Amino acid sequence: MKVTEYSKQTTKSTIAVDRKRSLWSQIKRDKYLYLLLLPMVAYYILFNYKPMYGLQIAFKEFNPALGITASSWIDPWYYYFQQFFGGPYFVRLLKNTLILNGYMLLFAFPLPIILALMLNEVKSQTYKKLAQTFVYVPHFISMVVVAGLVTNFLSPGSGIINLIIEKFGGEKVYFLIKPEYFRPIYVLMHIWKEVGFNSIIYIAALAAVDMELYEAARIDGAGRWKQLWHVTLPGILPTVIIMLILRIGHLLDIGYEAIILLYQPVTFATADVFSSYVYREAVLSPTPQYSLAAAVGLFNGVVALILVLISNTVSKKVTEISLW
């Protein structure tokens, strides 16, 4: 009996040593690939994981002069969360963030897929490359410039939109001070800026679809629409679902740059979101509320994680496609 147990332990030790040797040999073999990976790993450590250390100020009475470590813990520990949830702005911020992200999910998410499908049908490579260049360029334009263009186009005095309205006998409208216009303006601006660049991943997915499937569909008498429905869409479905899961994880997260560049106090009712509130409290306020801003950011992060977990689980059960 003892000999058998000794043999088992020896076998396990041998397997562990072999695995270590195998892993080390793989690292030595692919050392240059790992070196190429190091900058990205360093980026995530420095800019994504290291800042998590600062989340503790959500539970502290943070004083910049003392630093994070020396600042005293707040009592009760949930004070800033209670202040935020019980404050006058929470319902408005939640509503605006969900509505804006809902519009983005409804309109901005499908358009890159449609654009990729359209570009995939273009036979002329010259025209295809030219069209791709035109739709990719807006992504590389600074958000400040894009917001400036939108402001100029919608100017009540000399904006081209108002000039067209006036030309057709209508009255000029100051769009940017009308709360009801802010959401459509924001969504359309985001679509124009990002739809081309976001289509890249779907174009790559389309390139990976086996061409023999199209040939088999044509032999079976399938036309272009049936090929699209029965070959193309199923081929890129895993990519679409993965991107959808990631997008759902950002339902409470929306970039503050465009919001702050476009909104005004009169449009806060429809434009103010979590990220713009955090920016005002942490940067623009005469008495910056760093701990409160950190609490809001932590709340967003936790909700995003829960949404990703839920959507991933549902997707795995329904479609057998998931992130993990």
Given for the second form:
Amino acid sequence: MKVTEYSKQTTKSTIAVDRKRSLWSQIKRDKYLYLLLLPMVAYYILFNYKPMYGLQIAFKEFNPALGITASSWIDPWYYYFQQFFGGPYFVRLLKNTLILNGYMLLFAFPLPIILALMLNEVKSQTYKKLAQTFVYVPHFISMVVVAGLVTNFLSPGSGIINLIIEKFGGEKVYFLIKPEYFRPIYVLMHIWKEVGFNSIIYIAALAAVDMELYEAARIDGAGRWKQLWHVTLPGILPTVIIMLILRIGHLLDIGYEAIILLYQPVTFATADVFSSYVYREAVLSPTPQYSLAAAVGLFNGVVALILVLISNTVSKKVTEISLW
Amino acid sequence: MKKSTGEWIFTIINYTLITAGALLAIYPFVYVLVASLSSGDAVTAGEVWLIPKGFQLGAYEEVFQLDSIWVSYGNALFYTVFGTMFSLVITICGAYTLSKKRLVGRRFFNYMVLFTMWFNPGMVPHYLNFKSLGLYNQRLAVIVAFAVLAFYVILMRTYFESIPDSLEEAASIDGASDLYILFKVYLPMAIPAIATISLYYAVIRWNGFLWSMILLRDSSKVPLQVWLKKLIVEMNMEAQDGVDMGQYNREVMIYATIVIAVLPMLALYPFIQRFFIKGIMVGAIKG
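Structure of the form predicted in complex with its partner chain, please, following the form predicted on its own?
Full complex below, order starting with the chain above.
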């Protein structure tokens, strides 16, 4: 009895010593691995974490000549936030961002699922492959070219859309300078560009549905619709839920490359969003409002982080799948 | 198996809709190509749909004569090749180390990469950071800006993790160093994953325009997309009434330019498609 206790003690203490010694020797052993990691760590510090440090200018009266650290703190610390939230643009920007994302959720989100389900019903593999090849193409075209196509096709002079409208006896429409058309144009453009590509993940999920389930359903006399309803849809539901939660997590983010390319001052009323506003105030403006724009960016980033955290927690509860 | 009438109707509708969708995805490209080869008058009159009318190559000749397109084309190639290489070296080396479960501090470094996916400080701090590093209006800025993306680091790390540890153990018993093991054992096995992320990075580089536009001032340094943005979008906005650009109709010139601009991407598309889908599957399995 005593012997075992004694031996237990020694093992314990040797392990403790071992751990202490081995932590350092482990690091030394892996010195080349750390060397390989070094460029990435340096990159992340310099280009990702240093800007986070720079966010403090949202609370400072930023002076480019003095730099970030030497600029003086502003009193009260929420000065720029107050200026932004109380300013004339906040409500418009919030409204536009939420409506655009709402449209995307309503129209652009379900379409890839429907497309995947439709492709899944195609029995000819050759035909399916061909259709997939076609619908993925627009994803690889740059936003600049896509926006160029949109502006050209919608042009009142000789754009194809207005030519078609005229052929059917309608009147030319100046699509891009009418605020009421901006949201449909934006959403349709995204659907055209990404619907095929976004369907890939659902096609993968559909391929993973157990074939025996279909077999069993067929034996039970289920027709195509019943198979769809009782086998296919439950099979891809987890994927749909994850994608939906991810989408909601990004409710305040919007692809603003497209917005910057398509909007004009006359359409700001429906087209301007947080990020395009920041871009104008900080980069385009002859008198850049860095601190104000940084405050807007910080607000946007924090809300986005909170939404991601919430959606991840919900995802964990509902599907037992989380992002980390 | 016999199909009921309802199933037949469903099948026909399904095929029709898919065919319509596929054609809708591809038709704008067909139209642009056809219009670029047609006379300006025919395009403006709405006579061009599937076959060129008033066939001409003049628009292309005119575009080819613009020095600026070649300069920006060359720049785009430069940024794509060297930018992708820069991204790859950092991503592969870092992901390899992060794939080693024995590494002290692995969790910390992983979170360091992951956190950037969930929190973005926004445009202003990034912009000021590039300026303070002296990168404004430098070619180097476009090479380094947003070069390492967390998603691809994870993709690469996951792939390295899937290679059995026994290979590394065998090599290190033979006295091979970590560097030797990475380059001689792991890299040859990781070629499919490397091809995938190379294409990911290259497509992003070739298509990216926002930060190149923000960071570069000299027109001699801008890549193709920034040049195109100036040509297509701004000229369209200014000249809604159809001012002529050179000898040919403005639209036709723009269509010819678009054809030249998307050609490399469409030529590479068959390869890209194969690897992209593979990459997405890897990402999807990881969740």
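Take the two forms, find the largest set of C-alpha atoms that superpose within 1.5 Å, and that set is the rigid core. What you are looking at is a predicted structure, and each value in this text was computed from that prediction instead of being measured. Residue numbers count along the first chain shown, from 1.
Enquirer: For Ser72, decide whether the Cα shift between these two forms is 2 Å or greater, given a superposition on the rigid core.
Expert: Result for Ser72: yes, a 2 Å-plus shift.
Enquirer: When the rigid core is used for the superposition, does Ile259 move between these two forms (threshold: C-alpha shift of 2 Å or more)?
Expert: No, Ile259 moves less than 2 Å.
Enquirer: Superposing on the rigid core, I want to see if Thr270 changes position between these two forms - specifically a Cα shift of 2 Å or more.
Expert: No.
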